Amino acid sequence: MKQRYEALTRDLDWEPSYVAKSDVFPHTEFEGIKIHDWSKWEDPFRLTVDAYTKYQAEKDKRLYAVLDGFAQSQGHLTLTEASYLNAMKLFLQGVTPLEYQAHRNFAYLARHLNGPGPRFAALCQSIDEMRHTQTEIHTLSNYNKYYGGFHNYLEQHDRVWYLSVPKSFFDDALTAGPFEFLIAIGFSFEYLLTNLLFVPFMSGASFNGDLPTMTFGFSAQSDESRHMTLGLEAIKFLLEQDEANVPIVQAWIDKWFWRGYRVTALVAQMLDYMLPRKVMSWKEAFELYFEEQMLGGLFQDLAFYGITPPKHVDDAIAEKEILSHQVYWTLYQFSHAAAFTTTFPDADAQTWLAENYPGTFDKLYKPLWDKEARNLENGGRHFVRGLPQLCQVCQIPMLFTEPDDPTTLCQRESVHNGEKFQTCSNGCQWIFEREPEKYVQAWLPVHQIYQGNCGGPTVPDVLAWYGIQEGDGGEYKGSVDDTNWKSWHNAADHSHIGSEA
């Protein structure tokens, strides 16, 4: 079987005879990585195109059967409540376009990596990422028939302020070299952080009655196991080829861990605040999927090659008690300028938060919600009408606090060519100062609004330019989704009573 696999894949490769190899593969030398023998790349799955497509076709049949059954039975009415869908709006707007970006660049790697082994692995991942894009769009398109905020997601991904966070992450990776992209996406994102996105979040979908999202999530996760293996094989291959690769790879791990970790801040608040029925806290997920599995397992293995845990990992660990609360409080205040609504956490939700964050929630964040409760009692709702300062690197509003002091905002300042630039953390400052020429070019939504490049000077002008429609954002209670949800369920209850009579 191994010989047959070799014949169908690597033995089809050939050495160029009438052009230089550097002309055929021009993009794998400028990053400083040294590769002596591309044949040493190991493919643990040993897939062929025939086996791959048959396997994926079977998964698609099962997934689309679930989607059809859910749509025909009006399954959207079996969700815990419509507010749950705010998390799925964020997923469609922020994550699905990244799947397509990954498809494009893995296709690029499938052409430009020298060895046939990594080229075919990149090809399979490229097709996987396109499949994920399509299945996510098809899954969530059913909700677009009934609820706001799902339309126009591609244009919003390019324009809306909070979506510049995931977009800038992938734009950063796409504009790197091929080996850095492999570490950024194949290793740091797929291997270190993807479980924080797919496993607890898709379990949360199941807990809240969202069978289609759970199904596409775990269908995608079975591909992620292969992607994680590709990322691990990539890093081991680079480290084993030449000792000079070790410091280059270490610096990429340091950078892309922090960049990816900042993107998962959006996932943190989804788990703790946006799911009506909770499955696990962000803190619990972080401890299990990152601290225990990655720091306690993976990096102990990589120590053999001289690789150490990512720089600034201690800052990330220090934030696990406070991250989700800070991010949601910010989104709550700015959801009038978003394509999703936010909800005041009720007494049960606050009890759950206090139980899961005994050292921080009651002390630091419950007073904020108590104050907001008084606002609501008096007929108000707290929205910030100004524009927040953004981090030059991760592009998240400057909402994070000092690693050792959750009562003091963290703000770092760097100077490049006589101009000041602000970052949100030690990690983002280190990344900026390592490549300032790249990050001074960042497209920061707040700056663009002030420069008049986003439709006009007023909030309605900007929202129209974003493509956000009336009722998409703001407060969930009394929103279009909330009103329709209650109307549909009241009608269903009445028809049920009538049929029994």
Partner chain sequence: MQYELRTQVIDPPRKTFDHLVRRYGDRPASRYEEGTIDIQAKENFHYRPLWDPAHDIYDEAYSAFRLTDPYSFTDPRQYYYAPYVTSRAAMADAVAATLDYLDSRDLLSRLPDAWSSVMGELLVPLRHYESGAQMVSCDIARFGFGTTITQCAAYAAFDRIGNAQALSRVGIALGGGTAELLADAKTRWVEDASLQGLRRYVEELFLEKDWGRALVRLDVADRLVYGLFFAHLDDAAIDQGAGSYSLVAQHLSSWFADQRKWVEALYKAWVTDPGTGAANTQLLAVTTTEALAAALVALGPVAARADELVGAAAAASLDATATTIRDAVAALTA
The other form holds:
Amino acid sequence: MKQRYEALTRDLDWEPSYVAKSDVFPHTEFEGIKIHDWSKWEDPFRLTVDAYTKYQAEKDKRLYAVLDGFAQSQGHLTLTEASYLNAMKLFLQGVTPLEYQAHRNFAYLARHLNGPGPRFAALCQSIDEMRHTQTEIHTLSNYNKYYGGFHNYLEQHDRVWYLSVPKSFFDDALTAGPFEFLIAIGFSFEYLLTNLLFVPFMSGASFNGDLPTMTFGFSAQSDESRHMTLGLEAIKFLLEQDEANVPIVQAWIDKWFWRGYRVTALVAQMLDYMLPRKVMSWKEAFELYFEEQMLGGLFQDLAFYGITPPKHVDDAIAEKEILSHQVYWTLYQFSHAAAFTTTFPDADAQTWLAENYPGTFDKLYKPLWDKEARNLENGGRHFVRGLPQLCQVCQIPMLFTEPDDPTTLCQRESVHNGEKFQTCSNGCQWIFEREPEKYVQAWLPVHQIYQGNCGGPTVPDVLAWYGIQEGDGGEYKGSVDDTNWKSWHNAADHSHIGSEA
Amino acid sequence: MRITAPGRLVITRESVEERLGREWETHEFQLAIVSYFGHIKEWDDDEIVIAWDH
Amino acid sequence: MQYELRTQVIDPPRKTFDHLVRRYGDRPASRYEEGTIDIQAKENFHYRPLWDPAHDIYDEAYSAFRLTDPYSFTDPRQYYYAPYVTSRAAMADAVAATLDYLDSRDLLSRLPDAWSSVMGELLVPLRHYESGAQMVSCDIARFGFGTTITQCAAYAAFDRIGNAQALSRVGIALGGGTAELLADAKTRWVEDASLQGLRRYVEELFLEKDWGRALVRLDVADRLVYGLFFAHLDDAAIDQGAGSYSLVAQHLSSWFADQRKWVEALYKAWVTDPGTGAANTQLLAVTTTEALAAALVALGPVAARADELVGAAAAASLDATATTIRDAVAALTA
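Could the form predicted in complex with the partner chain be shown next, to go alongside the form predicted alone?
All chains and molecules follow, beginning with the one already shown.
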């Protein structure tokens, strides 16, 4: 297999002589990475096109059979609750467009890396990412027909305030050089954080009756095993090629760990608050998928090269018991301007939160919900009418607290060319100050609203520009989804069921 | 089902074929795996080796 | 209760996503449409590329070829990932069946010597041409504008690697199961006088920054290469009792027919665009004419060598293909 693969794939390369090699590969010099021998790149998969198409076609055949069966049998009615779909709305709006971005930029690597081995691995990943984009759309398309929040996900990814968090993350990676992209996405995203990001969504799906999402997710994860391998090979290859690469790679790990970790804040609140039937707490997921697997496994292996765990990792560990609560509390109050709904965690949910967060929930967050319970009794569900200030780097509202004090908001300020910029954490400030010319370019949704670039000055103007319709956001209870869900279930003995929308 | 092994995990074609009672290509593993952690060191016709280098 | 529910009909409030309703009206969308149309991000890019601060992440200025609406082009094959890989799995099966057959009947070693030389000297080195075409197609997949175009280019890039691997397997079979002939083919690609024009053409194509022009330049060379090797020489092989050449050629010839479907459809979208059609037409004519002149120089020695080996009027066939391309250009600007 190895010889066959070598002959079929790697030996296709030749040294150009009619044009300069540096003109053929113009992007692999400027980042300072030194590569002496591209043939040292190991690709343990040794996949050839015939084997690839055979197994991928088989996987898709199985997946689409599940999607068709689920759609034909009105499978959406067997979910635990319509509110479960908020997790999937967030996924389609926030994650699916990233798969597409990955597709485009792995095509860039498949052109611009000098070695044929990594180019072929990148090309496989590029079309895998197209697969993920499309299987996600096709899976969630069926829910879009019946439920709010899905219908305008593409435009919203480009425009809506909370979606600029994942969008700016990936834009950051696409605008970096090929080696930084490899570390940012191939390694940090696809290896370091992939289980933490994806497995909770897929497990959430399986716990809440969402067979199609579970099927596409697990089917995609089998591709991920190749992608994780590419990411790991990439980092080892860079580290082994030249000692001078080590500090460059370390700085990228430091940057991209924190950048990616901030995006997973959306996963944290999803796990702890959005799933009607809980899978595991964020804290538990973080401990298993990050602390145990990555810090306990991966970084032990990378220590050989002089690589240390990411800078600011301690800040992430320190906030594992407060992160989801802070993020959901913010989303709860701003969901009137979002394409998902939120609701008050009921008594069972609060019991679960207290059990899973014995050190923080009752002390710090239950009082907030108790106050909100009184608001609700008085008919005054709380929404914040103003606009939040956003972090210049991760673009999450400035809702995080000081690492050692969960009651004091963390706010960092940097000055660049005489102008002040706010960041949410030590990690984001460090990232900003490393590349201020990059981050001052950020398209910050709230700034853009104030500058009049988002449909108009009022909240309804902006929501219209977001393409948000009645029922997409706000409170779940009494929403269009909630009402339809109940009527569809109550009308089981009618021969024909209409919808309310 | 979750499988863990300290340091090194080897899946051989022979042992899978024995259990399944039919021919099995190592690439078929892709149809079964749903998530993974570790380092895929070797993946050839006869075996899949998941192990750390250092 | 759930069982009962499943027997009910619920009118879905929505047929598809908003961007498809805006474009096609309120009707259900196909999986191709849902998975392709408008997927590329349109606005509010956060940062400029470090390696090209003059452009946005996706920027129509990466080519002089423009569509007023990039999605006026759609793939006539309607390939999204699932039908694409399914079709390619079938193609790979067919190639494997041919190679098994050639192998089991020992047909390649029974080829007339001259045809064995055509395969070893000229056909098998084309794996490097295919590999170059893969890189060019990847550039189009990254820098092209609009998912309908870039998706076709990404699959084409993957196809080219598939073609290169298929040709490599022919080389291995021809070399009696060893990779010796592949090493030999690589030396030929880099050194043989007859192949240097083509190699030069590919290397120069690597430097083409305009993805639209790169696409046309590659397509012009492809039409000459595929016309020569997988149509003309295919016929000649059958006439001269080299049927196993034809057994191999059929697969590449049917792949190329599939490939040209989307390329032709894109040309048509370019030249018929109500806003940019006139400019595109001029560009297409000029680019094709220039590329054809260069490609003829590149392929002349290849055809000459084929004629030396098998006397198949390959050079004349090249001219005939060139005439077809010139006629098409003339029809464009008429």
